[in-house]
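As a starting point, one isolated chain is supplied in structure tokens, in the form predicted on its own.
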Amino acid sequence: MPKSKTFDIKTFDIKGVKVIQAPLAGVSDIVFRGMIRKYGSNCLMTTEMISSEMLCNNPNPRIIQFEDFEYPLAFQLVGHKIDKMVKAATILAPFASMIDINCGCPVKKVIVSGDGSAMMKTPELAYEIVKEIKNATNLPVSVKFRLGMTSDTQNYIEFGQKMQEAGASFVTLHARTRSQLYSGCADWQKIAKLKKELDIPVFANGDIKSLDDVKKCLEITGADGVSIGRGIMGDFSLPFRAQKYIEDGIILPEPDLKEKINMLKEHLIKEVDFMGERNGVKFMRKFYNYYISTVRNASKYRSALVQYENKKEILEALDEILSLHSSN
């Protein structure tokens, strides 16, 4: 539900942002974001992708679940119609630390309508959307985009320059093309090239799955910070550890197996409480690979875990995994 009136949005300062929790559709729900806060991070949180069309058809921010503990909180909008994007942004403005524009989603059902990464084919339209939202809300506006639609049509530098001209406070570059989806490797060198061309902050996104990745990515890109998505799946401590490294040069250890299993158990319990047992158990199936990836015969355990229908069975199986592998 919407935050209480106790939060003062004016306290948000984008200059202090070094780590962003990247939105992951169907993953980074309010429980996911709450777990990030529990493990110490005060990174910039981002909602899941919000359809401007949907919000305009049902102009009630209560359909988007968020709480006080999440702030600072960016609301990510997707769409290509200027009037709908501006209207959706104004609906969210009273609750938002900032608005993030999605010009990077590569999913077919999103781009066929001209949304997400398809916006990279129409930089002038993206320019107008950013400019109009900034004028209408007086909030910081950021833009997340990719290298381009294909390897032959990479226009990320021109697109980033256009977003800067429109008044974007910062941009986030996922260093893959739309046609790559999430395959191959993110090309961090391209982020470095964009950074050299812009005056506004540039955040690096793509293949940041560990503290070593954070270090290497920043060394290569010179980016102002990192935006972490899938790297958080299975390790809610990563945003906090990334912050400690960037801000203080402190390298904190990765959670061991016991810590990860306990993290998974808590995540499961909270999702079941939030969604109900049937939906919560089904929702959690996408996470097991990330939590137990370092365990010997992980695929065998994952295959078993996704078959369970109730929380009790899963918790017992996780205890068994831990007892068998805790000394390894």
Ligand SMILES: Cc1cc2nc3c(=O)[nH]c(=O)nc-3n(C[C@H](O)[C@H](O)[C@H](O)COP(=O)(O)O)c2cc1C
Second form
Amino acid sequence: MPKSKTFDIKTFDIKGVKVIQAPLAGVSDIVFRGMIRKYGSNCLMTTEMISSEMLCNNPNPRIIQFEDFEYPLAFQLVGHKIDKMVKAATILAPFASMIDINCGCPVKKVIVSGDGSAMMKTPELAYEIVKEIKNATNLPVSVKFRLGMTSDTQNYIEFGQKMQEAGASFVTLHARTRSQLYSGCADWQKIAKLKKELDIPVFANGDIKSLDDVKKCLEITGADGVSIGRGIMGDFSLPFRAQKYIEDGIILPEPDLKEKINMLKEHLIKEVDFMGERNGVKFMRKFYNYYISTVRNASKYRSALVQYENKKEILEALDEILSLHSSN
Ligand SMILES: Cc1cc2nc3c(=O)[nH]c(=O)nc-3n(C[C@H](O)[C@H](O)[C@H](O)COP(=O)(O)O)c2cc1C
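Since the structure above is the form predicted on its own, I would like to see how the form predicted in complex with this ligand looks, so please show that one next.
Complete assembly follows, chain above in first position.
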């Protein structure tokens, strides 16, 4: 079981949430979430999606490791069987600020069984799951979903209304369809449409990669806050800067290359400490594009960085990139 927490659930005020760290399976582990806190944000964190089936079979998976500093922390569940979802939520409830239901995952092996975005085809089932989890846990429940399965079957408004009726505390809309996967642009106008139809808060998700995007997205959508995923992958300060902007109107500068490289070095060192050199070095390969995107010849450097097998070589290569581009 996860270790017990000293966090007082009653101190979590859902109305104060303006920024959410969007769940990123295989990315937003405990180290990632720790880095967000280190860079100042007290945003709502979300775990990577947790399979309700897996949790019911084995209530001690590595994925549900967490620490007190992470709170407020939503546990995200994926699944479509009411009894399994309720049981999984009940296992997590003593440790959770709230439960988030994944109705947006587009991955084939997830949707074939009716999970993730396939839940948008069965709004009645999603309704029952939200209602039953609320009843069983007494926790706030949120739902993250897409525009629909395909461009011709977009049912995000009806689906959002149904989740509101079921008692969801808020919804997060990733403004793409399932068939788009991650291609094209998130359609923020659709978030504006949903916002007009619901009384509960709506969080905007999709392609919010900078403070400028936060501003534009909120202007276009009128959403109650933002849910940021990949934008954090090369800049752990983004949730804090987003919060400062939303709460106080303050625009803090984006980190420069030196700050980003220092962030990347710290991230690498912590992941290696957490998962060991071999796994940590491999894990970090998915982040280089994001961190060094502003560097000239970024793809050349990325290709070199992903070849290294140990931390020392990577740290040296990063110092070299910095010395060659110190005016960036
Ligand atoms: C690598 C990766 C893993 C993801 N894992 C999850 C997940 O576990 N649960 C979920 O609801 N969404 C997941 N998503 C979707 C994101 O939370 C988010 O909706 C999407 O990336 C769009 O937002 P962004 O442009 O801010 O990244 C994942 C996305 C990526 C790229």
